[in-house]
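Coming up is one lone chain in structure tokens, specifically the form predicted alone.
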Amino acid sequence: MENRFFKYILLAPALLIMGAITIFPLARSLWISLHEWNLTESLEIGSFIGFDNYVRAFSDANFWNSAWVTLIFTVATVVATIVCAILVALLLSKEKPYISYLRAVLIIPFALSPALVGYSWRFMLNPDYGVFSAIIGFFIPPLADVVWLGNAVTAMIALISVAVWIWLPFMSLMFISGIMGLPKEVYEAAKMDGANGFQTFFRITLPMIQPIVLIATILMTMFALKQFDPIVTLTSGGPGNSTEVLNFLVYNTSFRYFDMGYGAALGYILAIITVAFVLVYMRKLVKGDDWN
């Protein structure tokens, strides 16, 4: 019987540490998003409301907006990001002994903090002073005054540009793992059967790292979801709102406005998109074979 519980008392420790970072705090603002509570009235929460800021979130344009936005982006990042990662992976997985270092560089980008990624890349895209506005006016003069970050296209296209370059570095690690992980002998079979180089990319090596593709998209659409610090440091969601995503919806309308009843509402909403594609993905990946 000693044997039996011993290793719960042992997991006890973790599991109220958990609970009280983790549970507690999900389960508090479950409660206070069914509540109507701006802190600028009251510092209590105030009266039950059930569901109406989950109703309220369906009406309200700007909630809309976010969410459009939030497609566009995610989309955007996901496919830009898992295309530039494979095409980089199949450069980095040959066997070649300069190549360990240039896999060893590709690391630096994601060990840096986004916030100051986010800060570098608005210095960078400064119209006046940034080395983007340099390079591309010495190339396309007509581009050479563009205010990159002033205009509601560009300034996605930025923000795209800064999420894609902080997380390839990692999904590209995880194609060269798989891609050098892949049996030699069906490329030799290929090759004397004369298969060409992109007729051995969409025949073999595509077909054989499809779960790892999919794993990579599961993870990258979590990523893109929940994506924040570059947002708030490059665009503060602007021009305008036409860069704030649903994450950055939530955070102005819980501690800028203070309507923490509706901000709890629109974070849950978000939480269950975000469970939503993971199930569909992970429902997907279940099925193995089966990719049709």
Contents of the next structure:
Amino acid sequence: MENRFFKYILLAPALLIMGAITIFPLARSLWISLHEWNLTESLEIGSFIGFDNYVRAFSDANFWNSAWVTLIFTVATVVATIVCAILVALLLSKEKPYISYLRAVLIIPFALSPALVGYSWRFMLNPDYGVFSAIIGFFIPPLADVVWLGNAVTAMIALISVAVWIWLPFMSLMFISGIMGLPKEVYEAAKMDGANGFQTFFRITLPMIQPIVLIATILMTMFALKQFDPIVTLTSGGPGNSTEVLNFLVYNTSFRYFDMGYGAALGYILAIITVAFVLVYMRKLVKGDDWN
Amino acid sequence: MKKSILAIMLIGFIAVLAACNNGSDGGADLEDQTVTVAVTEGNIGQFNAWEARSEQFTEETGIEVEFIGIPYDNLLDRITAEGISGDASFDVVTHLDVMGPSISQFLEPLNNYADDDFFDRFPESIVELSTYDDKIYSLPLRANAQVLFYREDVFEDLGLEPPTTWEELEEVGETITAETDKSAITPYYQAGNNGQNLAIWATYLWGNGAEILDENNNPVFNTSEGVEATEKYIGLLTEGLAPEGAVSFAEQESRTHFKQGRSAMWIGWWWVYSDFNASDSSAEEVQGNVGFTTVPTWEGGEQVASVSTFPLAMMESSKNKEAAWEFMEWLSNPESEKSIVMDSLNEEVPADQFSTDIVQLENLRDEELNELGDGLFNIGGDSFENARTFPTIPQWPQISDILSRAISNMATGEDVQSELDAAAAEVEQLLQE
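Would you mind giving the form predicted together with its partner chain, to go alongside the form predicted alone above?
Every component of the complex follows; first up is the chain already shown.
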């Protein structure tokens, strides 16, 4: 009898902490999202309005703009990061002394604060005194006068590039460890059968690292959907609201306009989108033998 | 038994009397209190000077003053979070004027502490930015008037006079771009940053007789005067007077552009004057060559300027309100303000306490100060007198973002009339909700 309850007693502190810092805020924000509450008008939560805040989102042009921006940003960032990370991993997964040095150097961008990265790139992309603009203008003169953060398309390209720049090291390391752990016999057999580099990559390496690709894609999707700091510091959502992702809209709605009910609803919509992405990937991951 | 009850009652009565006496004699009580003042981080000279001089206040009153720094980006969140908690960790806080309407519920109205005469020491325009629902919530001890800075050496070489109208600004601008490798002016069109890109636009708008909202809070910035003013403002970019990069510049980047000697004019807050001429922050050709004048207006139009404040407010939940007010009142002493700036201009304080922030009417027109400051305070005084302010309604942060976004869009090539119409519709919908 004592034993049966003892495990619950041991679990209780963890459950209490989890409940206080995760479950309660989640439940509370769901409750807030079902109410009308503007903090500039009252400190007390307003009247219950059911799912009106969620309905409001779907008729809000800013929400649709942010949803579209988030989709473009997420898809482009995930695809570019994963592809580049695999390419980098192929280059750096050799057992050579100088390569292990390069692998250590590779992590530096990831070790920097994302907000600082945003600021740094903002300087580097400055058309008048930015080092990136100067370099690209030297090699490709027609691009010398491009104001990278000055129009919607180039600002989005800049933002995606910076996000890739931040996450590429981490993803590359995942793939490097995966590729270096692959059995060498398979490659020797392929070589003996006369397979060339492309065939080896597409028929052997890629299928064998598929579980890592899936995990990396899940992580990268979540990271991209949560990306906030470099967006604030690099573009502030502009020009106009062309790079205003959902995260930024949630922040503005809740903490600048203090429209807490609507902000909570937008936060939940973003959370639902994130969970939906993860569930789709997880189904794919668990299905078949990919996991093994 | 009866005697002992009587004795207890007598002691109780004396105790109550003593308590009442203490209540009315604030000085004795306040001595043990500590006032916590939250200012924004960033090594701001005026705030550093306040902190340094607070020791003198402590000597005079016995009230301790503790300064804490809050990063500017977290300021609004922090005030809101502390306000909601009902137990703020600071008694007094500085904040940006546009934050005022949404945080006023967490602030203590100051009309309970001072009569109207007390606030007469400040220009009316900046007191307006501290006033919501007819109550004054903060002391505008830090305020910025908009002025036009120009490169005296460039103007002199080309035989130009500082422009007094927008038309003149375009004319001298064309000469500058034709005769030098500089841009004529560096505006800042980037959206966000608490609506930085609205300040110059609003000056164009108000000077042309247009308004942002009418008396019933309906958006009216898309009238023909509003469109004309906006087209002229965007025209600085499209006509080649401003660098192409201005479309992605926030105020700070635009200021850097001017400090690098890449343009000949800059419109912005007057506090940067010392920054422009300082040896450690501007290019050599810029140092000592920056002059200033009032912001241009329309031909025959009203002289107007935008104004921005960073006032000092008391938290409603403060437990040391009397002591906090003592400190605020002490800081508001015109002599104290003058002394900080005099010491700065005479280079009698460390560089991190350098401040040219003057907001009190008698100091703005003070001969001694103006002589030391090359007349800057007179120009600032003129700008404060002609200043217009943004609406102080709770929805302003959202309206500011809508307008800021529209300006950014127009600078990137969108049609002015349709952008302003769309923004007006959005503002109207917001105000109806």
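These numbers were taken from a predicted model, which means no experiment stands behind them. Superpose the two forms; the largest set of C-alphas matching within 1.5 Å is the rigid core. Residue numbers count along the first chain shown, from 1.
Annotation for Ile272: C-alpha shift under 2 angstroms between these two forms, rigid core superposed.
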